[in-house]
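First comes one chain, alone, set out as structure tokens in the form predicted on its own.
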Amino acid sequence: MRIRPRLPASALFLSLALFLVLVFYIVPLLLTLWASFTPIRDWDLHALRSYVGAENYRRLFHLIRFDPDVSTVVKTTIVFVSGTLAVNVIGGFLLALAAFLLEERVSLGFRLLWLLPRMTPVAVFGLLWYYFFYPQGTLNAILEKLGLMSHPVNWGQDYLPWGPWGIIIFVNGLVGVSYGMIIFYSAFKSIPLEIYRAALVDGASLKDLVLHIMLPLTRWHLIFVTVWQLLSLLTTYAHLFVLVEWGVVEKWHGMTWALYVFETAFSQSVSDQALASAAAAILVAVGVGLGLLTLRLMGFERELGAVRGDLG
């Protein structure tokens, strides 16, 4: 009688995760890649049977070179991702530090306050900033009351490019900064109190604690938050869509590459799924490349090779 070898428990636990990755990521990615080599438009699925080679990629790069609107989308994406990433990582670290230094009851309320933008529905959050930045909105009213301006201005439409760029970074930074705050706060709390106390007894200042204890001991968290937020921002478009759709910001200076993919595929005036698929494929390639580059620059491999603890 032959006894069938039993699968290890790890394989059983991983099988569901691998299945979900296959169904919801790998298969859609392969379909997107295939669609980028077809002439599909207006959701004509019969066009998926045709093959046009790299024509959609040639069209896309032609638009980037010669269409000022599409080239603006590229610039907006670079500014948005880099600016919001800095806000989310540095801001998240500083907020976590503030929450760590506060008394626990005050710290809890402080953290909940910063979680509100993330918990607020996209439409509600977008409506809030619509009324804030609109020419007859809250910001202009405050500035007029203070005597800092004589007439209302449209911050997201008139002051190109930094007006709309500043608004989209500000709004999305408020949403994303809480993620880094939670990760870094939990990292600070995981450091044994004896290390903090010993450093304080030796006369360490807050600056010394941050530079020589908190940053070195939370390096893994810093790498994770940076890479996670980078990849997340590359594919973010929900809040941007609301800001652009409602006219809070000028269209092309408020549109990132991810939103351009969405608009190209689903807009009734364009509905070019082939071009959108090519743009999405490039976005995936850029995301993978930037993710690996960030891991390398932040010393991910060196951290993996470091000896942790006493194995003797």
Given for the second form:
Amino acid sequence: MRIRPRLPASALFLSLALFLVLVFYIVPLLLTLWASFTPIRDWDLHALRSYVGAENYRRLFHLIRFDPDVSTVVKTTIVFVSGTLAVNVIGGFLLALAAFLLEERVSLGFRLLWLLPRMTPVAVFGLLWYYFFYPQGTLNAILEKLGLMSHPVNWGQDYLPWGPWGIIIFVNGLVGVSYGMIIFYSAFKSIPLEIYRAALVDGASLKDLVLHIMLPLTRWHLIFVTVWQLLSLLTTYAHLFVLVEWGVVEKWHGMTWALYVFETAFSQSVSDQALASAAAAILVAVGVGLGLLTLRLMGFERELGAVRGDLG
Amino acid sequence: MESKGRRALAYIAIVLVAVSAALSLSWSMPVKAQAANPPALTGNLEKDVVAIGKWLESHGVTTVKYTVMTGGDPNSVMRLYGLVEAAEDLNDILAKNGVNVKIVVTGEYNPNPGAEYKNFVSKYALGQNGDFFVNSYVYIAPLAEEGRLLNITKWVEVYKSYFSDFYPAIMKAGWYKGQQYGIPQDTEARPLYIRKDVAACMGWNLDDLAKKVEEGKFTWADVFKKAMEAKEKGCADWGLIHRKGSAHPDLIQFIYAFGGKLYDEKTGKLVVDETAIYKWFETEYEFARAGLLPKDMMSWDWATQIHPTVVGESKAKGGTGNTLFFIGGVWHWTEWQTKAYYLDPKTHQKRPLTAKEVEEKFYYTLFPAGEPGDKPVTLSQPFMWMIAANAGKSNPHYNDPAFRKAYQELAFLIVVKASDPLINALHSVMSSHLPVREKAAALLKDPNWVAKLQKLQIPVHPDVLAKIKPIIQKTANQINIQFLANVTYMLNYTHLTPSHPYYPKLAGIFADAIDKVIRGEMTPAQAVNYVVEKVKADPDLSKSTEIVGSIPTGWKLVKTPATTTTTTKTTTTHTTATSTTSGTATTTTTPTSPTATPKAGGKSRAVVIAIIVIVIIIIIAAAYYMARGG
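Could I see the form predicted together with its partner chain next, after the form predicted on its own?
What follows is the whole complex; the chain from before opens it.
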């Protein structure tokens, strides 16, 4: 009886969020799905009325199979997402550890420094690395000054595939790593100090602390950061777009699936929104699938299982 | 409580339904009193303008607004102001005949016309596109196919006598599937520019070269030899420079110069000619491997790299670098006079060249034949006045078919007026493009007209004149006009790229492939296969493309003695990891190849050392923080 009057109130509070999700996620998703079954091209909205079945998906899979560049995009996506994810999660964990172990005064500055890439506008950050990596840029200048190099090289264009892959993982890793750092850092802080002290008194080394106390107790955070970063890496393209557009990295080895969707819909000679919609629909499906798989692998259900102990 | 809530919901629902019903009714219902048709066009400009003006006035319309979407190099602004000027001319006619209707034309000018096409297309569905679209004819095929351009075939027929002196080949570019959608606005040729000072430095007499090129006696193998000589003698930093990335039309000339084709008139299909494409790729491959053409040519920047190198002094003299050859366009002639590309060694400041300096620096010929037996070429991509199918959309009663027709007819009359010899000749002088009609070409040859132009004594409205005055002052001189007259013969050798909705896709693949070839990521043979593979992988493109010819085995641009081939073979295997097939052993005669070997070895060593150093630094830093914290 006490619960009934609460329903409208909770509905009220939920409605704003639901409305936003509906307008900015569900509706565009449905529109994308719809468009992927039509022949829409060059923004010819009338084409949305015709139905072509799975033609766009057929075209897409044909391209993946036979177009060397599109298959490169697939490879780039796999390497980029897994590489950057590793950097973000492991790097984030290590940075948080360093920040946790540093004196508070130093730690603050340290964390702030790592947050800078996230705070810098995409274009500015892209420009920074453009100047760093391009043939007449900082990196080559340093190496030449040190006498390690006889003439400038084009890191993102000459050394395929790992040159461009390295650069995109590095740049996006720098942006993403601070996210894990902040989450893990606060997680480490939330572990009661007594536990660390007790372990130290028992003669635990730093390795023991990390393996037996910090890792198990921050498992939930680890799952969260992994899944969150996985999904955002699958769909991110802003930094990549800038790097590809300015020629820092070779076009196809700097292009992930998300950027391919963007390029197909907006940038290529013939703007093929139908094909891009099909590619986007696949991206959503892969994202959902991978997200669920990761949650399962990392034991998300167990974490959400019945609360142990007394609620009292 | 609950019933009150339900009642409120019901009220809201009723209001919503009522509003949407009213809106849909108002959209779907035809305008009550449909106006009678406006007068049909007769072929007499003044009479037609007055008739339509009177019709509009009698139906209560006193202002007609149009917008323009166009773009191009900084000097080609007449693509916008030509229409503004034409509208003003028509306004004068209307005022003279006592018609109280005013035409207002406004617009946007984008430095990148390709981006403006994207803009036009994406805004079309929203009705925010320009009423006039002034851009390359290559967009006619896709736009006409999608029904976004006004079919003007009948009206052009009515105005046949007015268009009689347009060059037929250029006029034809406005056609798609037997219907006319565009009127030529300008055209151009793409000469091969040769620096006279570099030629003088290497002791090369350029007299009669244009004639030799025209007769097919000076081919791309000769271009290579001269470029090599210029570099060896230390007269130039580069042998050849051309434009970058997406701007592929210049390089497409190679296909025609090697006797290839891109379009099959009989089947209406695009053509991938493997033989000609291979020869094009191989030519640029040899240039790049010999260090005559920058490896990253396709990503050079126009303003800071390409033009400064084309007009500049050699690096040895403290300049920005220089080149012997440049595959450019006629419009560059005045661009060099208006933009500050030249680094003056005396002042160390960048400044535009004067007309005299441009004339002293540059010799020009047709794009030479690929091989003896082939013909020299040039390539034109005429710009077109196009009228959007929804022209006049922002004016009153547009949904009434009679009004719509009046606005479309008026838009066509503006284009007719904008094609006036005066406007066309003015654009030619300002932007160094070629005229599209004989009457405009005649004006350029008329010394009286030129003299008047220099004094700005031309019948152009003050607003427009104010905008274009600075450009006229810089460009209207005897040297530039003489240049235009000198290059007009090139139109006899011109080619047009195919008017096909999928041609831009194919061109995009060429641009990617040639980039890989110049960089050395692919051998010419691999790149030809890449093009074929890409075409086949795209279901749309493969349906509308024929693949003809084959890769000619052992074809080289410069035929080298057997001994040097062996030496270069060993060197090239060192230089790039991708260069594995025998196709790479091309790289010529040259002394630069052997010197490339230690450099290449140094390159990979440097990379390994760099990686090791970075890893060590990271490990030390990580250990330091750990230790300190622990």
